[in-house]
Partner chain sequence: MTGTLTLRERQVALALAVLLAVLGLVMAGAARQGVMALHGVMAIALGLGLAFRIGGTLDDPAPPRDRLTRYDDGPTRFGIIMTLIWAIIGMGVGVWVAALLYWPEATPLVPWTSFGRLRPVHTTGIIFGFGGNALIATSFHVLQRTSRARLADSLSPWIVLLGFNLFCAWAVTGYLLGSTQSKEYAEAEWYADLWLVVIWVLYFVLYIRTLARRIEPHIYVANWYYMAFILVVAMLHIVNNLAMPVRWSAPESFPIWAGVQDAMVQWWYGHNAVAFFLTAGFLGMLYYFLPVRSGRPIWSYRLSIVSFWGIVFFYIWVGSHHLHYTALPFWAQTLGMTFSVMLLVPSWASAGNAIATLNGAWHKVRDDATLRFMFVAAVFYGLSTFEGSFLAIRPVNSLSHYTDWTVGHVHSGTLGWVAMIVFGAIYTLVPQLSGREHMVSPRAVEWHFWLAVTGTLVYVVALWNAGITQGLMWRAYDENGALSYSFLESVQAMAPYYLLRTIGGALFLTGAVICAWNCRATMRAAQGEATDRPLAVQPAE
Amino acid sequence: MLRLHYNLEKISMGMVAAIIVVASIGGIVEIAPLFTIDETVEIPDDLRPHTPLELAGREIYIREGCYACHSQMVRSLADELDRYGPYSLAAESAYDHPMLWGSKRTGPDLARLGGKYSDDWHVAHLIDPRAVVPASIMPAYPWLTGSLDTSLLQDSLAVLARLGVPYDDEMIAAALADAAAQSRPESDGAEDLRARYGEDVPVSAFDGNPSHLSEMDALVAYLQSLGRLTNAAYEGLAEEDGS
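How about the structure of this chain only, in the form predicted on its own?
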């Protein structure tokens, strides 16, 4: 075998062809399961898509590179379960385009972040991380207090709908109104938002100022949604404990 490899190294085109063959086998092994993903991943009945405001926050999360330091996938290891909660299920990310599982943890995993801290904590942490976590190495994001650009929200929902996310025509048409209503608890539109996305959707003046729709509102709304779009992981853990 070593002699065969040695002789192959002396034939440049042969070596290139061998590399292509081996790389292709590896690619096929990784890609082939994706063709059966609809059969292997069962979408939970209670899984809801992100609201327009949460979706805008997700885009800010990607824009600011948060995914480079934070994963969103709890592994099925004892220490991770103790720290973060139930391990992540593929079905929880069924509506994510792209998925943000990640693999690098300069900061903690965020898959179960929703509801762990208050809105005020998130705002303070994003503006000045060291103010709430003295040892934090996370950069500050004070510019997130600026106004949120909602001009592409309807188009974003429409594109995701074509990819299989269950946004209907009513949701798409009401995207701008729903984004504003989610950050204004006392508004008439809050009930319409919940009628479309469910009673559990958090409605709050996320940045503390309900009269101004900011990027901070969107990002905090998104962070508060993480791990709260379905109860499938917690139900699965309860079944395992019962068995």
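For comparison with the form predicted on its own, please write out the form predicted in complex with its partner chain.
There are no partners or other molecules in what follows, just the one chain.
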């Protein structure tokens, strides 16, 4: 062995090839099966993709680095189930490019956040967390009341569709209308949006002002969608309880 290595050390391309081979094995064995084993991700029938407004909110969540302090992955541990709710399923992030599971909980996990608080609470909390939770160390985001830039939204849906997220042509074509409609409860567009994405999609003047489409609208819409894209996690838990 030592002799072999003694000779290998003299051939630079030999070392290069050896390093590539040795360093590839682990990745191939561990990652490739995740794409081929079907049980890895079972897509539930009721799973919907994010609406355009929620998607825009997700981009703001990414832009502001909320993921640096918040995870979105409830682990299968008793205290996490009690604190946050049912543990996260792979399917719930199946359409998430990229996933936002996070790695640090400076603030609480947000995977089961949708519906936990009112829109008003979120707006007040994001503008000044300490006004709502005095001991909070979360940063304030007052600038989110500015207008939402939707110029890339349609293309974003189109790109995601190419990557396998089930946005159809109609959804892509209506992206801008749908984004506006989701924050205007009284409008006709709201019905169309629900027809496309499902009856459960929350339609609301998230920031309280239906006439202005703000970044706050988008981010709060996204926060309210967390854990609400499918019921699979809750159903799975109910089944386990029943057995």
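Residue numbers count along the first chain shown, from 1. Quantities reported herein were computed from a predicted structural model and do not represent experimental measurements. Here, rigid core means the biggest group of C-alpha atoms that superpose within 1.5 Å across both forms.
- A movement of the C-alpha atom of G65 falling short of 2 angstroms is seen between these two forms when the two forms are aligned on their rigid core.
- Relative displacement of the G14 Cα between these two forms on rigid core alignment is 11.2 Å.
- With the core fitted, the CA of I25 sits 4.3 Å away from its counterpart between these two forms.
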